[in-house]
Amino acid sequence: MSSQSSHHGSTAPGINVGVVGATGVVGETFLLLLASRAFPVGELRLFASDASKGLKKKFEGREIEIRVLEEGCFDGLDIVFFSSGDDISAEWAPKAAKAGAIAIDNSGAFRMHHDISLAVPEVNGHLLPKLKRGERPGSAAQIIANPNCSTIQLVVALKPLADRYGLEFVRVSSYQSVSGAGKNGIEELLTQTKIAVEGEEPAKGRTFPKVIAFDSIPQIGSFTTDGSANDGFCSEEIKIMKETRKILALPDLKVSAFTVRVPTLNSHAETVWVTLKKPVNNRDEVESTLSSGEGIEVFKFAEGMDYPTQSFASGQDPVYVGRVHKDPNDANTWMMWVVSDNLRKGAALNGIQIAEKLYGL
């Protein structure tokens, strides 16, 4: 089932929206999707750094001036989307909630807080509060965490399998595009590629730990070297492992992740090994179960040897699953390829779907 654009009526009052980090790639995707999904935006306030103050962005025929974060800047807003890094979210998301808004935070600042929802609407949307259009969140105001991009597409694919068969063990290896590191990541790949194509040796940039052009880097984030159970894992891998357990409400689920940055511009791909608790009759049954999941489109084996790619998923809303097949070494382990646009479902789209779920849109 694909995620189709939503169209909402305009009889009820508009929802006043703020976007923090409005000039970044995720912030720009928020604006694109708010418009294309006909989200009932009333007032819109856009926030960015001092360097962007005074710039204007167009939104549905309006010109919105970029402002900076300051005391009182969230007063009167209902929803504030944050996509500007852990430090800014840690300081300002609580201020948005205190001002009576719901803060939907795309950073890692609050994801593992036990009293803050880590939400993927197709998976655990039932945990979100229900608000009425025209009524400010007020006392219901809170922070809701948007998960890591790679975690989101993984749990959307795991949810229907978890519901039908139960999960014993999940192993995942990711192939993550440079857009996951923002505009700087995209620019670094393009610049280094141009230099390499011209026959020169590109120098390492500021965004990635090694040259990304024509190479893969088995590190996303910093490494853990403290001798704990997570020793040798990088921070992206730890996020996937911890967040998957929290979102699926399976605290004892065995999850092992290995993350790789690859020289593609957009969309993340994952190879996933899922060991199920109950036996499955055949591939058709697994594919049908996956297809029953909300927000998933499956490339079925019987329909030809086709599969989704990162380029194919870029600019699209669904989580795509292909190459479903059984591990010959374990009858209960199934392998699959999971691809999704990390700026859309992996970030901005998921945040907007949280807002839509809050208001029953």
Ligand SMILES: NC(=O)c1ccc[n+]([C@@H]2O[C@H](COP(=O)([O-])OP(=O)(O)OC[C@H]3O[C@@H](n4cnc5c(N)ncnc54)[C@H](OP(=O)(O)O)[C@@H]3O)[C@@H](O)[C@H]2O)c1
Given for the second form:
Amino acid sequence: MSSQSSHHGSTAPGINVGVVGATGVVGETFLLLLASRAFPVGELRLFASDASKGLKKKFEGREIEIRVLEEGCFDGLDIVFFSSGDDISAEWAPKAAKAGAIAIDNSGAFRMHHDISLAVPEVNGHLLPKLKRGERPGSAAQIIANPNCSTIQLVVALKPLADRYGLEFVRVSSYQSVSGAGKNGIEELLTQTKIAVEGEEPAKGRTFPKVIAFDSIPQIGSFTTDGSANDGFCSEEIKIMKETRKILALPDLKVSAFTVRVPTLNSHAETVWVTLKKPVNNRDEVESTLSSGEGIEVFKFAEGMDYPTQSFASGQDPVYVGRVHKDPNDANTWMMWVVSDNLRKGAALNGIQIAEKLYGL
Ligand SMILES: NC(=O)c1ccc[n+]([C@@H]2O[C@H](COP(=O)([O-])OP(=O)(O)OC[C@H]3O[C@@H](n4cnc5c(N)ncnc54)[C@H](OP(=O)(O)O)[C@@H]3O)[C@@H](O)[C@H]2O)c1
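Please give the other form, namely the form predicted in complex with this ligand, since only the form predicted on its own has been shown so far.
Once more the chain from above appears, this time first in line as the rest of the complex follows.
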């Protein structure tokens, strides 16, 4: 902990924070939210690649120079948020933990490790350890994984249904924005769109497997082709299926995911077919159950048949649910549309909420 008092007037010591990947779209969202949520930041250390070394970022009137990762760079930090990809997290998150900090990792490197928490505070936040302000995490230091962005919004929406009715089967198809692939994904959509609008044929870029401008791509990540039950699934789909079971603590839940990249800038949408353990006939009851969940806002059918869109959800914190209706083919199955900002609830907001929960903020 830093001895300085926190910026919002509290006399409790500030929490010393590191952000790895501070120049990326998730890293920038971390900085935005740390400030807007008045997280009591003591010292703030920002890390990125060699290419960004020495650049400066503003945070609440402070000007902070971007550093690169090097031995000892986490000494004295309490929490380090990682958003620089799997390889960087795999190498550096254990070093942050060893230096006595809690590493909150946005990558896929640790999510399915059996001894690492995969945390969504609204769903399984009770499993997180409790830390005292003014006391360094020290020996309690560890790695906590932030789930995949599409998984987070799905489990937030499923949680109240699981608690009230039990879940039998979840089928989900996603419509995922280009910001889910980082700053290069956004750049690729904008560049290709401009070329197409000018009447030229855009070439395939480096981020997506096909041209994304004015098209949808039914592949996120690489395909499994090992002849197993996962053969033909792409990695994003497998993440959703495995992580959902782990976070909800329902190892036998049937989850089937199909993920699609669409040419929207930000926020992911999902169509979800959720089969409950018992029949429920009343839409109001299902919508009210969803509304009772933490972090969810429901567009109710009776209130004008409106629904959330991806641009509506962008820059917002909640997981929005709309279009709740019953599958006429099965008494226990309800269909719904789930939308949330992948950079906020799908990444940085969830990470900060984990930190807030740790410190009881
Ligand atoms: N985008 C999402 O919706 C989302 C959601 C959940 C989780 N995530 C995860 O969050 C991570 C970052 O995603 P992003 O979307 O923010 O990507 P991004 O916009 O491409 O940003 C990547 C960040 O990593 C930094 N970086 C690259 N090489 C580095 C190195 N050797 N050492 C330190 N930093 C390095 C980059 O720094 P430079 O600017 O210097 O290159 C940049 O700050 C990934 O693990 C991703 O899977 C993303």
